[in-house]
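A single chain, nothing else alongside it, follows as structure tokens in the form predicted alone.
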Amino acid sequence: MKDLRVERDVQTETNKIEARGVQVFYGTNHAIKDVDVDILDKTVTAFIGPSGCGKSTFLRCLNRMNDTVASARVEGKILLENEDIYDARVDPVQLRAKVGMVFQKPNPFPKSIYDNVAYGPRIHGLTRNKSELDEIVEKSLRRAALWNEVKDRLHAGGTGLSGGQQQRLCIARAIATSPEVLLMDEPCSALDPIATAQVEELIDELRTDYSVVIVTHSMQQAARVSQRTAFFHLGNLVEYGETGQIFTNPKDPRTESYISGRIG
């Protein structure tokens, strides 16, 4: 499979998200400890690390998904373009339109393909009429590299698609609200190698428009799709930098141990 990471130079670097002193507690369990990180715009950032190291927990901080867990408490600051997303005036529903999320297991709604993609624009009032909605649905399915496969059956159920198609439908649904950031929590772990390759190629294309953050258990995938990599271990952000540097010349011995397979 081709190396997607080296195909296009990273554009001028600007921070999309800035996290400072982020701590996450689930009851008495201290899950994330004092994380500082800048996530660049129009860049794919991979979060790697052993199971239970905090990478998915931190990802969920970026669109306040942890708000849905009663025992969760988040401290510190997370700024999206200099706005504190945990400010009391921020509506989490509106935030999640700006910071979309794709989950590990494809989870299309039990609705038609069309209605899956149209759902977000409808609830956020992004269109004035049916033709505008049609346009967003088509554009989102095209961006998710799914349009040609489903254009003749838009009113068939989304759950009838293959696993890879369902995941691309979920990506189309996430980008239909024109988000600024796209979060992906192990988006390929339930997919076969061919569907994985399609989603990886799609991730590389999406970074022309979005800041993409992906949690992956596959170091090979992180090396293929990302320009920046963050290594988490035991709730700590151990090391963060350019993907090539993290994989070939890590600064922290724990990173080196994980990448070489001695811990994990």
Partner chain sequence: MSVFMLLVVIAVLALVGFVIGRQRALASAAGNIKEMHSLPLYYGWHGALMVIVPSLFALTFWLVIQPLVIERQLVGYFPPEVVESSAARTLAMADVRRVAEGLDIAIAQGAMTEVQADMVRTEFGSVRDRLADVGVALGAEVTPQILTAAQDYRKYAVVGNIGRSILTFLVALAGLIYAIRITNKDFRARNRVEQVIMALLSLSSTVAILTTVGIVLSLVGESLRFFTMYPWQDFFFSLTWSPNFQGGSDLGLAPLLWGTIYISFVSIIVAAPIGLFSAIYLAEYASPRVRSVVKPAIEVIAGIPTVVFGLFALVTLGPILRDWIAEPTGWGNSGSSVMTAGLVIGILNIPFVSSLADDVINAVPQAMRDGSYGIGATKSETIRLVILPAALPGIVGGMLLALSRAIGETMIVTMGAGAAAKLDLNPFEAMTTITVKIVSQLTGDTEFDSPETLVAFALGMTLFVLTLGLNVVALYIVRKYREQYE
Contents of the next structure:
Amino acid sequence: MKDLRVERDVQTETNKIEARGVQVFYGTNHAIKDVDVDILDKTVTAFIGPSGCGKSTFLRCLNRMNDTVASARVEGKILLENEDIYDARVDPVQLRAKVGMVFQKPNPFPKSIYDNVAYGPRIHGLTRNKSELDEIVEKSLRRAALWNEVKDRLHAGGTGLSGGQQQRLCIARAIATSPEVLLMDEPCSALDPIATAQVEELIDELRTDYSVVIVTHSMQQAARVSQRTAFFHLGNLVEYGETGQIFTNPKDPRTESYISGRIG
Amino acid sequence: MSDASINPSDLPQKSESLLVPSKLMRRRNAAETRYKAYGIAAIVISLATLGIMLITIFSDGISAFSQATLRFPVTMDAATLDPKGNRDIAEMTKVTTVGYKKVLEKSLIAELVLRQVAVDGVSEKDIGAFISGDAPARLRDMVLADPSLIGQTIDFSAFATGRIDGYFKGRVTMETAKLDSNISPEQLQLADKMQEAGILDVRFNTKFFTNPDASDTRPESAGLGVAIIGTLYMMALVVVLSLPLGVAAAIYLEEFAPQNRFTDLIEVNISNLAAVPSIVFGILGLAIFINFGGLPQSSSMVGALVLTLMALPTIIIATRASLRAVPPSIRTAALGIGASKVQMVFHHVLPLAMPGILTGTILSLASSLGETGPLLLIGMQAFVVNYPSGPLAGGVMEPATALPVQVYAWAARSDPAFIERASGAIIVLLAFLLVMNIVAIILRRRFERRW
Amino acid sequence: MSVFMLLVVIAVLALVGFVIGRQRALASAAGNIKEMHSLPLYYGWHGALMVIVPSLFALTFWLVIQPLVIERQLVGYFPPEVVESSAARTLAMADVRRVAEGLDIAIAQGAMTEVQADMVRTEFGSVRDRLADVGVALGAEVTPQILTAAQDYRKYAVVGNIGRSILTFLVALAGLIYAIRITNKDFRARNRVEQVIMALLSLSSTVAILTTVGIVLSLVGESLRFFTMYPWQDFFFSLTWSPNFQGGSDLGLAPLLWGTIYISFVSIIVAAPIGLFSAIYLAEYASPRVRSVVKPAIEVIAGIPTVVFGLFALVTLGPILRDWIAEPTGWGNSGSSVMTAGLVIGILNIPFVSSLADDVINAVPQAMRDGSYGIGATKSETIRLVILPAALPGIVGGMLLALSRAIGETMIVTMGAGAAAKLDLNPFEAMTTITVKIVSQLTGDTEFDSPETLVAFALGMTLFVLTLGLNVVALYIVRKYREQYE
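Having seen the form predicted alone, please provide the structure of the form predicted together with its partner chain.
Below: every chain and molecule of the assembly, starting with the one above.
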């Protein structure tokens, strides 16, 4: 499969998210240990590592999805454009409109395709009237490369689409609220290879507007879509840098073991 | 959600600070709080109603366990009770309760005189009206059982009538007494003096648990004796009938039944029977067991049969659930060492499922304990004053009544004293239920197994 | 020999069968268990089962058949019009049995001798009085036919009871002998015992079908008899209900059905929002601690007998509604009303709705919630816009089940709704329901040959069809809903 990275330049070096000394506890289990990381704007950042290494947990800290788990406790600072998202004044609901999320398994609501995409704009009050909403829905579906496939059946159920289409619908749903960051938790793990390729291509396109953070268990995928890669192991951030450097010239022996398939 | 309700100024501006909630966000959070409040309100309403209901029942009913009682020496006047003076039982049975009532009345008045209680214009007849209608009958039974009592003076205690009793419990007041033809304020004043003099006191009423029902005019002596016996008979029969039958049916359906239309038919029947209104089971009992089968009306046997049919679906469903909860590894292990399927079920699966089965049975028994409608149709609301015989002497075939039915029967009577009795009966009924549920919980806690 | 004694005899023979079966098998293998096909215990059980099962079947068979045979013998004593009508025949037979029992009691108490009991004639004085002396109350004076029939009944019963004892004993004995003869070390006792157990198990499972058959037969049979006495058009379409035991009744279903539906409607208005919102709170907002306390507390409501709710309606809620709402507004002056009964049934149904709603809400996958939270929806928006629409079919099914329970509820309406059958819209009027009328037509002194009594069976039939229909629809919807997420 071709390397998508060469087609677009890395546009920016400005930091979108800065995480400092992040610790996560599930009850007594110390899931994330003192992680510092900077996520760049308009860049795809991949989190890789063996299962249970904490990469998904850390991802879920970035839009405070861990708040919905009663036993989870987060310490440290995560700054989104220099504002601490764990500040007491921050409403996680408002945060999540800025930091959208796409999940491992496609989870469209049991509503029509249109209503799925319109859900976010409606609750966040992004539109004044129906035509504006129509516009957002169309734009989002186009952005998610789904418009041509569904434009004739916008009011059919979202659950009737194929797996890859469902996942792209979920991406459209997430970008309809015009977020600044998109978090993707193994977005292709439930898809077949062709659908995976489509979604990967889409992720690369999204980089022009958003900062994308993707968790993946596939190193090939990380190599294909991301510009920066972070390797997690046992709750620690072992190594973080340019994707090419991580895969060709890892500094830490643990990264090398993982890349070469000795641990995982 | 309507889009029109959103003002342009509410629209979130790009890159606005997260630290300042937008106007819309404030509105959304208010909606959130409201929604949560609805939930709390719903819970508070349900629990408050439950609380109010239980509190009213208890405050109405707790007084049923105490009773205003008169205690005074009774002189067994030989001239009235045994006019011929030869202590011949056959002769003495001719003296009716009216004669005994006179004896009691005279003795009470004599006691008042002795204790220097001023009667203040209350007539002798009205003083006699203090004594419950069941006291003369009890005295008569005592004398007929032991004629030597005649001529003696014995200590006797008799219930005060429902109105006097009600006065000490706050149900009857001076104001209501003025309007009541059965009682006068003067009588109530006298009652106060009698209490001071120690002739009358309010004490714990064991007779409430043992006496049979009593007629409309003497609520004070109505008790739950027959109802408790009837309920115990029925519960025992329901266990004996429904447990083996229900468990056998459940074992068959869960472990052995082939997948075919007949099995499906049984399954559909069980799930539908669980939802058939209870009154329909009463019609079934009336038509099949009484009219067709010729079993006696009002008997605990018919009641138990009806309740058994009602309890079976629940027991079968509960048993199947606990059989299913036994992990397959136990089954394969048993089969693997050469047990037959029947041996596997009876030696391994059933003992492990037993706590669950018993819990389910107790809970379904608890719900049959409270059933009323179907028992009305098979005649158990009847006025029964004779205790049924012992269980081996055919007592289950004799007329009886049941606790919930007794509640209904008393609630339907006009004298408010019976509302107190009905609430008291509910307290007894709830106590039974509480015990059963506690047993079920203990069983579950003690034997609960995590696989 | 009484049935109880017979059971004792069977038990003793079964014990004998157990011991002999076991020992014979052991003896034939010379005490070497390894030579036997099954464990010794199974030979014992085989012996016992061969005694118990056939003899109990014989006994049950006899107990069912004997009254039918005797009735056929006695039919000759009854006048033709009694023989014609099955209801009258049932009543006459009940009289006969009652008199016969009375004679038995009289003999047992020594008030009569056997011979006297056979010789008693109505011409020589009131049999009713003589029986009343021994504590047997009869509704009416005994006719000569009934008395002769009763005397014959006693004779047949004696013969029948002897026959019963002999048959049961012989069957038990035959089973014992068969078991003893067949038992040796090569006999496959375990397989045989397991076959018998399987047969008994599958027989028990048919009890559910038998119950349904019993319900349907008793409802259909008596309803058909009702419709031979009273035109079905009037029952279903007449708008008045005024039964009159002297005849000339109007037995129209409409006012009862209206009362039933109105009260059930009020109850759903109460139970649906309260039940639903408490379920939402418990499922989505409450902490595990709160949930573990509140959920069982709400379920306590479901465990309280309905007669308690009935008393609450009668004594507390009814008067409150009357004194505080109905009378000040001039809407009515009755404590029993549609409102009283509807509110109380609604309260009764709260835990039912709440636990069903809890189930369906929990069946909505977590992924749906994550999807909604992930793009910044609040909890209430997620519940309102995602979870409830997804759970809607299940919730509708649950409401239908609650409606069906409200329609079939008896005690609360009997004590709280009133007895007046009317077609009215005012919820503070007393109205009545199908179940109330079933109770009132079938309690007290009833004669099973008048339309006023038999109408209860037609009402029961209506109720059964109504609730069954609702249940089938509701269960279908709920099942479809569950399949969606499995």
